[in-house]
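Single chain ahead, written as structure tokens, the form predicted on its own.
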Amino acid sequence: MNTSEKYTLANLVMDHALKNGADQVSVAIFDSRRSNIDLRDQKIDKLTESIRNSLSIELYVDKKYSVHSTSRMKKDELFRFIEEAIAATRFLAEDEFRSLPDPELYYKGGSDDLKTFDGNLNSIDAKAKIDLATMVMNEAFGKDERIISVTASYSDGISNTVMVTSNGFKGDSSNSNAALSAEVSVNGGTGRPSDYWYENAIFYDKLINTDIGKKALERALNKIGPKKIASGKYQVLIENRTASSVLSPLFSALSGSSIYQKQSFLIGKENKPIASTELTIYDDPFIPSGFGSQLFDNEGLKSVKRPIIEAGVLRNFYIDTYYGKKLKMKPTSGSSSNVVFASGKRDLKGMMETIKKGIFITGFNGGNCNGSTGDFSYGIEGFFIENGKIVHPVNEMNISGNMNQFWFNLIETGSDVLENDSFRTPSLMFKDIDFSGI
């Protein structure tokens, strides 16, 4: 179906639901195509392609709410599906807070193209994709006698969505992405260290396709010969591609559901300092070809660029319509778009050179964070730094603390912003962080 046909079907479904007793209705029609190629040690290990079409309908019936989805697109089958869904909804408990958003908050069209879709991906044949994965594979395979295995992957996908609601929203969006990655495992004597590297892009012709296997191999080899170091407080530098692990608890605590369920350590802290003045984060949905760019969210709420944290002060939560009503807060959006950090002046190397004694974290292994209290403990992978230089890899170490204090220990953000992700993180440097041996 093309976009016009999807709108026609969505409106037909919506009207039928209203005629059969629904008070409010939201309908989304979604289609996607994904392909994935994995090569292991120069042989094709997996080659898959999937095509998905589905219709999702949210029903508000007598103060009761339900969501249903189907891949059946024939009109008669859809009508029967809707009638049965409405009948089932009537058996649910009432929830007075359930309703569609205020129409004044909807996206109403007319914005610039955010350039999030590459229609040319459909014309790339399988051989070209395999050739790219093979090129990544050959950058690492056989390049060192300590290599145990090399995996190289190519993947891409496109998706299209049309959404309408019974109180006036109408919108459609299209997205695409292509990615290349490599993972290398090596013989480390007493272990099998491994690491990876990846590149991705919205447009196929912008996809970086060199040095991926080489970087994965270098990173794996650098992990050979880890040593334990004494427990204590260390200065810590967290690599940009790894920083999302410590950001995840922070953003979970910003959600309306966490706040309402008392699972957020940020309750009651709006417009109060929650981090050092070095931390400034914006949610910016309008970055051209950004991985999280969008004109509206999954409720149809108009996208807005807004500060999340300004110089350490919490400015906004992520609140959808439902939890906005429960919390008596104005809806913003229930999810993030592009999370943008104010970056510093020094790159990773420049930041590392300032550390007299510390730890450079390149990965996290397990652990958890208590959403209510902010207490956390994570296993880490990384390197011991002394006088601005890497001395040796470290393992069997935990980083621990409390998120309410952790972010006040941030002393610098890097200039090395990660641009191929919706979380556009720089490397982050902290002081006086607790590390302990396992």
Partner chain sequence: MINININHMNLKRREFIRLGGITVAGSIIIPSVFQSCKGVSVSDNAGSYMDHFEVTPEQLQKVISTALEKGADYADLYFEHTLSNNCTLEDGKVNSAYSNIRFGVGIRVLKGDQTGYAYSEEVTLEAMLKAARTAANIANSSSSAGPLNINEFQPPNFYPVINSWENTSIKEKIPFLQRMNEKVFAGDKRVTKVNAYLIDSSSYIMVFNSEGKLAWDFRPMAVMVAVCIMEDQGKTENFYVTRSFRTGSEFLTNDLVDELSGEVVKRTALLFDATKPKAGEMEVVMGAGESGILLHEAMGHAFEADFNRKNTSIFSDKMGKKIAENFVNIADDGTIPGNRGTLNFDDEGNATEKTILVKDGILNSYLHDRISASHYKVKPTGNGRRQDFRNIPIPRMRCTYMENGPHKREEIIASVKNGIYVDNFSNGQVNIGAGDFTFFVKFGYLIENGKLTRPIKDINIIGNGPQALADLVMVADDKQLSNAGATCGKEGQGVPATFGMPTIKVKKLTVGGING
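Starting from the form predicted on its own above, please write out the structure of the form predicted in complex with the partner chain.
So it's only the chain below, everything else dropped.
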């Protein structure tokens, strides 16, 4: 279906729901195409192609609410599906807080294109894709006798979503991305460490295609011979690409549903310090070709750039329409777009050089955070640092603490912002973090 066909179907479905008893309706139609090529040890391991469709409908019937989705797009079936769904919704309890958003807050068109879609991506032929993956493979394969296995992958995809609501919203968005990645396993004597590297881009011709296999190999080799060190408090440097793991409990605690469910350690902290003054975070939906860029959110709310944390002070939560009403707070948006940090002056190497004794974390292994209390504990992998230099890899260690304290221990953010992710994180340095080891 092209965009205009999707609008036609969405309106048809919406009208059918309204005619059959729904008071308010929101309909979204989504489709996507993805292709993936995996090479393993110089041979094609997997070729996959997928084309997906789905329609989802939110129904508000006599103050009752339900959501339904299906991959079956035939009109007659959809009509029947909706009739059944409306009948079933009537069995639910009333919920006075459920309604479509205030139409004043909707995106109404007219903004600049955010350049999130590459119209040429569909015309790239399979051979070019295989050649790129082969290039990635050849940077690692056969380059070291300790290599056990190399996987190199090319993948790309495009998607298009159309949304309409019965109180006046209509909007569509298109996204694309292309990615190259490598994963290398090496024989490390006792263990078989592995690591990966990837590059991705919204536009095919912006996709970086060198130093992917090479970096994955270097990273895997660097992990050979890990040792556990003594438990204690250490300075810690968290690599930019893995920093989102410690940010995710923070973002979860910022959401309206967590606050309402008392599963947030940030309840009542608005306009209060929750982190050291080093931490400034904006939610910026308007970055050209940003991985989280959007003109409107999944409810149709017009995008707004907002401070989340300014010099350690909490400024905004992520509030959707429903929890906004329940909490008597103004809706912002229920989810993040591009998460942008005030970045620091030094890069990763510069920050590492300042560490006398500490741990450089390059990956997390499991662990979790208690949303209500902020208590967390995560397994880590990384390196022991002494006098600004890497001494050896570490394994079988955990970091533990409480999110309310942890962010006050942030002493520096790096200049090395990760640009190919919606979380545009720099590397982060903390003091006095509890590690468990020997």
